[in-house]
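Given as structure tokens, the chain that follows is alone and in the form predicted on its own.
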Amino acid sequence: MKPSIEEIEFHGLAALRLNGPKGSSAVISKLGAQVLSWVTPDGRERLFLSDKAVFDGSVAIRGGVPVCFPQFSDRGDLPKHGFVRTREWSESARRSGDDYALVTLETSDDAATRALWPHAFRLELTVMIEADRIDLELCVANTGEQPFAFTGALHTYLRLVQVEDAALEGLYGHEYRDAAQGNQICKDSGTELAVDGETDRVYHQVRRPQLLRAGNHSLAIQQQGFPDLVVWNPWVAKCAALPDMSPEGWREMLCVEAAAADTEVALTAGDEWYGRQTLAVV
């Protein structure tokens, strides 16, 4: 079947389904421009979506790829991870060809956002799928007359069979801030990162690709533009405290996030910034 884009309803939300080549697909909610599903030609769902996720817009949807802007986590005065995850976005472009399907969603400032953060901006998220690959590109435009700085992320939840059996390669030698250990600054000295407890790390200046080795769910991961990379798993106790996660949900996910978390991005008036994350089956 030729690649295409269709309007659908997903858990009661207006969404777009990208039907890619060889049976691949992706679902993007117009609420938050959040990718909620990515299925590869082998029939495997590659993104984790909590079975207790809330879809009414009252809180952010737990799972998929939330867009965090203009603040990462709670490191500022804004709502955690900013305010665009619960905003309605609008479709601004769609294209498809023999080997891809692509859609762009956008949102911009209004009175509600300016009451929280007094800056004019436009965000565009472009999602493209090929047979075994998905690309997400975030564009941030400063449409005002004053400079601003922001932090943010593509907060990607990857689905695993069992996180204890997975390992992330490609971070050797990188400095990171370990939030699970009192924000200690450390240097990664291992050839791979195995998750055996709460993990909450911000790796700095990451330019090399990573390999998530996870049996039949292995993925190559690469980012461009984003200066940091976040690796997060809440583990048992913190997962149990999350109302929109099942008690065993931690076992089935690992967040590997393209981020500007510890490193702000500064934009002068009229300027634009682009950040990308690519996931590919290996």
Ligand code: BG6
Contents of the next structure:
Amino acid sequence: MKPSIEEIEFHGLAALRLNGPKGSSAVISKLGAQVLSWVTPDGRERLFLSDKAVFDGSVAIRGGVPVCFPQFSDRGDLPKHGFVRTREWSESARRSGDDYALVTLETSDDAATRALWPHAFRLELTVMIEADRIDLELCVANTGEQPFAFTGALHTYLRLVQVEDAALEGLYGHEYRDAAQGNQICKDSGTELAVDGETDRVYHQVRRPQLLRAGNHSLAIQQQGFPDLVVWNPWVAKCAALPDMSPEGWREMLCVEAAAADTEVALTAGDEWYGRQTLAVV
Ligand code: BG6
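Next up, the form predicted in complex with the ligand. The previous block was the form predicted on its own.
What follows is the whole complex; the chain from before opens it.
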């Protein structure tokens, strides 16, 4: 079957399904431009989507790849992770060829966003799937007449069989802020990060790729443009406090986020910025 793009309903949401080569697929919801599923040719779902996720737009959908903008987490006065996760985005491009399928969704400022954040912007999220990889590219344009600075992330929830059996390689030697340990600044000295408790780390200036080793769910992860990389797992107690997670949900997920979390991105009037995360089967 040739790659194609179709309009579907997913958990009651208007969404686009990318049918990629060799049976690969992805689903992106217009609510939040959130990728909610990525299935590779081996039939495996690679993204975690909570079975208690809420799809009515009242809160962000727990799972997939939320787009956080113009604020990362609670490091500012705006709503946590900004305000575009619960906005309706619109399709601005779709293309497919023999070996790929691609869609772009966009959103821009309006009275509601300007009431929270007084800047003119346009965001585009482009999702492309090939047989064994997915590329997510966020473009931020300053369409106003004043400079602005933002933080944000592609907050990717990766699906795992058991997070205790996974390890993330490629962060050796990087400085990180440990948000689970009072925001102390540390240096990663291990060859791999094994998640064995609550983990909430913002790694700084990450330019090398990572390898998530997880049995036959292993993935190569690479980012461009985004200066930071966030690793998050709420573990048992924090997970139990999240109403949109089932008690065991923490075990099946690890967020590896391409982020501008601790380093702001500054854009002059008329300027554009691009950040990308690529996940590839290894
Ligand atoms: C991570 C942050 O990126 O997102 C965590 O580092 C935060 O501190 C987590 O708890 C989830 O945020 P939310 O708003 O989706 O519950």
